[in-house]
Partner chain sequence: MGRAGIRIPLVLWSLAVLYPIIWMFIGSFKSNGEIYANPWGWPESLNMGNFVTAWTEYNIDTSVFNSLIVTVVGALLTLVLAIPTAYAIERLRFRGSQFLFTLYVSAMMIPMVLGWIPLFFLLARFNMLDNIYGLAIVYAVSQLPFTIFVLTSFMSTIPKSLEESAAMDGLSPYGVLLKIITPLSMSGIITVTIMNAIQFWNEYFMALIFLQTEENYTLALAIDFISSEAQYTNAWGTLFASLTIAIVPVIILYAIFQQRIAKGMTEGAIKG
Amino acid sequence: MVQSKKQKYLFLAFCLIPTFIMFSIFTLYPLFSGLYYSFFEWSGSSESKEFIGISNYIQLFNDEIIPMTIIHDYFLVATKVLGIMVLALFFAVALTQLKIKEAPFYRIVFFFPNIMSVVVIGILWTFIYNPSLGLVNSGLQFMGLEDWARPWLGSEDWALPSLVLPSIWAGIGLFMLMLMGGIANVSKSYYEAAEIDGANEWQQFWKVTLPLVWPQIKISILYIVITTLNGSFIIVQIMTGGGPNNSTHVMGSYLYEQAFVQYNFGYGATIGVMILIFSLVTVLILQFIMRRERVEY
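Show me the structure of that chain alone, the form predicted alone.
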């Protein structure tokens, strides 16, 4: 029996070795490398680098653009979570409970942006926002709303909000499918019991659907938050490059500019450490806020 247990643990350890190697190469090594380089002044390409202690961290606290990038990141997080979750939940409920004949077609339509590259999405929406030829301004002019037309990505006031729409459009399909899976697993007997008790469709949604798909909602929110804090710089870099006048810079795009445009790799690594800390703290706070016992009827 002891021999059998030992063999079992050895087999499990052997199976986990490839995973641990991949995790070490693609997660642990970049993590500790970034932390290491954050204590150096280095261009990222030269052989010489100078150890400067915590000077990069002091510069980080005195950098006037950093607070702006943090605000922009959390603006995108809040608007994306709200926009994607409301629309994904609405479409998931509609396509699973309203018996729409064209539901398979709509599932493909909503999921289509998820198979597109973020680069393609950014370029596509840059054309849509084009001040002279784009669909947005052309549509407003067609409806007689010329005064509302503006250079969306060239305006300090409107450039950041303009990035929200393509991000939401690109994210709805994936989370809609996740929620549809959760809704499909809800037993019809709950709805039948609620109907017998006199609950209308709106009450059934609040009392049955929403509590029972909460695990999927929670995972979706955490995923949106993590991917936004770590990946929103791609859409920013493609559509605005952080401009105009730093009005759309997020932490990731500012890291890219410092490390690969200004060749201040050490300071870029310091910003990377800051992004990691903000991501961890945000996820822990959200986990605490959204904690609740699993609902069972």
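Now the other one: the form predicted in complex with the partner chain, given that the block above is the form predicted alone.
Keep in mind that what follows is only the chain, not its partners or any molecules around it.
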């Protein structure tokens, strides 16, 4: 093969450099300058940019809304992980272990919300929660439970829990498929052996299925946690905008409000740094907790 070193490097440069430049400009540079912005007070016009050291961070620690946003984020993380994993695992086991003819139908239907736009999902569910026209209140009325009807998204106590349902609704299909992939890889012989030992289906689930799909469960939990901490603000922005009375603000929606509504770009960047730290630390802690010996039989 005749190919000079120079030609080889030229080709390598052709393959890598344009992409890396674009990635640097539109991903790396914004991340690092976001860090840099967090030391400025800045309302957006070039004259207003003023270096203020760690003042934004001091403000962060004294901001009464910040602890609320953190609690709200982790409330969403915990309820989503629990709701999605329990249901996705149940559906995955049901659709793989039990011979159900119409399984492909359920697989297709359950996955469909995963490819719907979060705007469509958010608006659809806002309408479902609509106090006078929505399905939830009219459903409760239909069942004779009028006392339960309430303005879900307009209530300080109920708005945040109400946001969990659409997220679970939209998320289950993906994780069900991931778990189904894990279950499909478990060799049938384990179940046969378990059956010979007299294990019932429930015991088989706990002793065989669960340990052997642990890698998929772990990845799914990590994935839900990351996507929630990094992206829960989108559904919040669409459905409640952080209200009523800040009762649904999460870190990201508060960043949006500070930066793009109030024009406190420096403080917004500081909140962004906080989000970055919280997601990285959470992922590290989770990986530490969930490290578990690989099961080998």
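In this text, all values refer to a predicted model and were calculated from it rather than measured experimentally. Residue numbers count along the first chain shown, from 1. In this text, rigid core is short for the largest set of C-alphas that superpose within 1.5 Å between two forms.
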Worksheet item: Relative to the superposed rigid core, does the CA atom of residue 26 travel 2 Å or more between the two forms?
Response: yes
Discussion item. If I superpose the two forms on their rigid core, does the C-alpha of residue 243 end up displaced by 2 Å or more between the two forms?
Written reply: no
Discussion item. Taking 2 Å as the cut-off, check whether the CA of residue 46 shifts that much or more between the two forms after a rigid core fit.
Written reply: yes
